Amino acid sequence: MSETTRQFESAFQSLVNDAQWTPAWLKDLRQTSFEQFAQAGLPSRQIEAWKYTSTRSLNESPFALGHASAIDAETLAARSVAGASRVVFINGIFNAALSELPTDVSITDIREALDTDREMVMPCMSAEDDSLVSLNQAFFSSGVLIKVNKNVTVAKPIQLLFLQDAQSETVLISPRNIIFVEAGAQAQIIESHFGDTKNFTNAVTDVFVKDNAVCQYVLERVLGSETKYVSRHSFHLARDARIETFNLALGGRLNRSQLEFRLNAPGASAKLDGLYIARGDNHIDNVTEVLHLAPHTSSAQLYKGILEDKSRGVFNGKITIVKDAQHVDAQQLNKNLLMSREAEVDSRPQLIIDANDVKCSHGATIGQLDEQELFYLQSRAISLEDAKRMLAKAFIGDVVGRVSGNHFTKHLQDVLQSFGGGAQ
């Protein structure tokens, strides 16, 4: 075992020795996955996708499993989406008392799903060329299985709400979410992670959108200056399926998401937008990969970032169009606003095209606030700081405006206002 993985060993032994979480039939999967992780170790900058992001902060202390805890009503209300069903996890532990489950869709805590829906859960578990996915597979101990039945339009948005509080030990939180939106169904889901601790969340989510189904998926992470978060989300789209995502990243010592979209059949379409705001010495890393695996598919993405102080942002977006995937329309744009001379951003939009009848574009911009615009606002008796905030708010207005649904729009605006920084 490498030195960089020893901090997980004690927590792993606690998990596999707990029959409640690791029944006999699951031990082999957990053990094999942990061995794969231990052999590979944490990702290093020698891996292309991690070129600009260090995992050094994950080596600072041993990790423990989370324990049940309480959250005050005010915090719960502030983090919840108004009018939505919600599934609440605190330090990775499902809290039934605080959850409000819907009646028109099946939502099962992953622990229960291991017994009741093993045939749906286990096919999602496989050997991965990703050490952090292996780590999640060894530890997964929170999350849900969601099944939206054929032709059902879910009445209310569903919020998966992951909250944290400070405990005596540094906690490893390992959500595993598996979501099926069956043919002709429609669902709106928001996965929310809030925390101002030293904990580490390593999340994995698979979303299957079947023929003619529509899914809106919002991922938000609002993190304190010492909190670590890494995730991998895979979206699998069938014929004429549609996915609309919005990826919000605010703060965090390490705040990294990897979103993969597999457009498997004609008519599949993906809309992926994102906003990231970092300050202090925050580090936010966005990885997107869109795989056009069939003809007559489309994708469009717009990611915007605001970097303040000494923070660093990364955008690594790749579009792949395979041979014979003709008549594909794929668009990608990343724009960044640097609010200080010490802030940094690395942007890598990429296109890999093996078909000859496609419509594609990609681009990236990095700039600072316009001095003339600042001068104009100051000449109207607006302070320099207020002028900066006004221009920053205008910069992000179009990407936030692309989010569908008043419930999500209002929630995201409230979160941005509460976070402050470039969002005020």
Second form
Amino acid sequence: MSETTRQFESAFQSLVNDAQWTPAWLKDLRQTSFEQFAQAGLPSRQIEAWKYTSTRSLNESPFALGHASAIDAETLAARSVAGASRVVFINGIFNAALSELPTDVSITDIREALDTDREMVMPCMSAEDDSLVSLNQAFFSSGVLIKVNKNVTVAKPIQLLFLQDAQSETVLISPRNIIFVEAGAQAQIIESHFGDTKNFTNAVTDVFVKDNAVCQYVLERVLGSETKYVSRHSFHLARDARIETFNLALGGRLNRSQLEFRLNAPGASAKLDGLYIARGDNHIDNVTEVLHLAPHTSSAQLYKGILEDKSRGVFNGKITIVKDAQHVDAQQLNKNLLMSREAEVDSRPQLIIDANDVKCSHGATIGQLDEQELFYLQSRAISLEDAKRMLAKAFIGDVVGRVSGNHFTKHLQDVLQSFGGGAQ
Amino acid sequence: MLNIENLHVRVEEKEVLKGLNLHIKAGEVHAIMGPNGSGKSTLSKVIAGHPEYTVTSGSITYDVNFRPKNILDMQPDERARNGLFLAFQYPIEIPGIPNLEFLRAAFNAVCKHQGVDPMEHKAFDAFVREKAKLLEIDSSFLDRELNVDLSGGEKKRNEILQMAVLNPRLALLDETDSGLDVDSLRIVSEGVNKLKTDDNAIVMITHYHRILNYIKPDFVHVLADGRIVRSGDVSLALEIEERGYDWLLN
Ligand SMILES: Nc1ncnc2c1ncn2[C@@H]1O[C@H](COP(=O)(O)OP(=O)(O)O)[C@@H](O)[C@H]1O
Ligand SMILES: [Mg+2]
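Output the form predicted in complex with its partner chain next; the form predicted on its own has already been displayed.
What follows is the entire complex, opening with the chain shown before.
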């Protein structure tokens, strides 16, 4: 066992020997996964997708399991999306009392689901070569299986709301979600992670969007300066399926998402919008990987970031178009605004094309606030600070506007407002 | 109100203003004319506090609370909050900032400086629409992004709308007349005249005599090669109209 994996050892022993968290049918999976993780260790910067992001902050103290806890009504209200059903988790543990489950959708605890819906869930439990997925599989104690049945249009968005409160120990939170949006169905999912603790969240989600189904998926992670978060999402798209994602990252000591889109059949389309704002010593890393595996598929992405103070941002966007995937339309744009001389961003858009009849564009920009624009605003009595804020807000205006007209809109504005700085 | 003494200004290693003097009192209207590249816009931007221009010697004082203050130490926004206003020769476009929001931010910044409460959104809306009407600006302008896709003339009108909202004590209008057709010129001039009182002052930078038929200057100055080379009354403008600048340059 390596030095880095030792941080997880004692928590793992308590988990695997506790029948409440590790029912008989889960024990093997946990043990194998933990061994895999211990073999591989945390991702190193030798791995291409981790080139600009270090996992050093995960070595500082041993991790413990979360305890059930309460959260005050005001905090809950501020984090909830109005008009949405919600499934609330605190320190990684499902809280039935605070949840408002939907009536038109089947939602099962993920550990139960491994027993009851084994053939649906088990195929997702393969860690491939991702040690963090192994770590999640060793530890997951919360999360849901959501099944949206054929041709059902879910009435309200479903918010998976992960909250934390500070405990004396540093907690490892390992959500695992699997979502099936069956043929012709429509659903909106909002996966929210809020935390201002030293905790480490390691989330894994699979979303299957079947023939002609439409899924809107918001991932938001609003973190304090000591909070750690990594996640891996895989979206599997069938014929004429559509996924629309909005990925919001605010703050965080380590705040990394990796979104993979597998466009498996003709007519599948994916929209990827993202917004990240880092300040202080925050480190935000967004990885997107779009795999055009069939002809007549399309993807469009716009990620925008604001980096303040000494913060660091990373955008790693890879589009792959396989041989025979003709008539693919793939667009990608990443734009960054550096608000200080000490802020840094690494942007790596990549295109790998093996088909010849495709329409692709990609690009990345990194810029500062425009001196002439600042002067224009200042010449109209607006303070330098306000002028900067207005221009930063203008910079992200288009991507924020992409979520207009749905339940998330107001929530997003409130979250940006309370995060403050260039976001207001 | 504004006193400029022996002003020398450099921009990118080039001396543009070379010992310029100008004195403006409350209640006065001044016109500054001069050939292209003589330093007129430079002068206006230096007064407004543009960071690109370096004052190498001389002084600019401006009355704040009836006392002359060295404004070279003041940030551009502080100058503006104290009643200085520059209508730009080339107003820039700022995508993503709605005109109305921009006007409100500007107006509220001045309110805050004066220690009064910001105007309520609704009241401000009505206030701005009133001003827009005066300048015959379509109110759909207000919802558009700041100057984006406006014609040259529309941008100039928008500058005067900002002036009307901020009601400055000293307004510098840098070639506000160029790009305006006859009707627009009349409307804009009438708007400016309505804002004119005994307590404020206007400096118009212009190439043409045209605007001086609408806004009557008390003084006309000719700026050439970084200095005021001649000052007079409105007859000087007429003479320039007839004879050009050459006779003044040697
Ligand atoms: N930002 C700048 N950078 C470089 N040169 C400038 C800049 N602003 C003005 N100048 C130069 O200073 C001189 C005066 O310009 P300007 O003040 O715009 O003249 P005017 O408004 O009288 O036509 C010109 O030679 C111009 O090229
Ligand atoms: Mg000029």
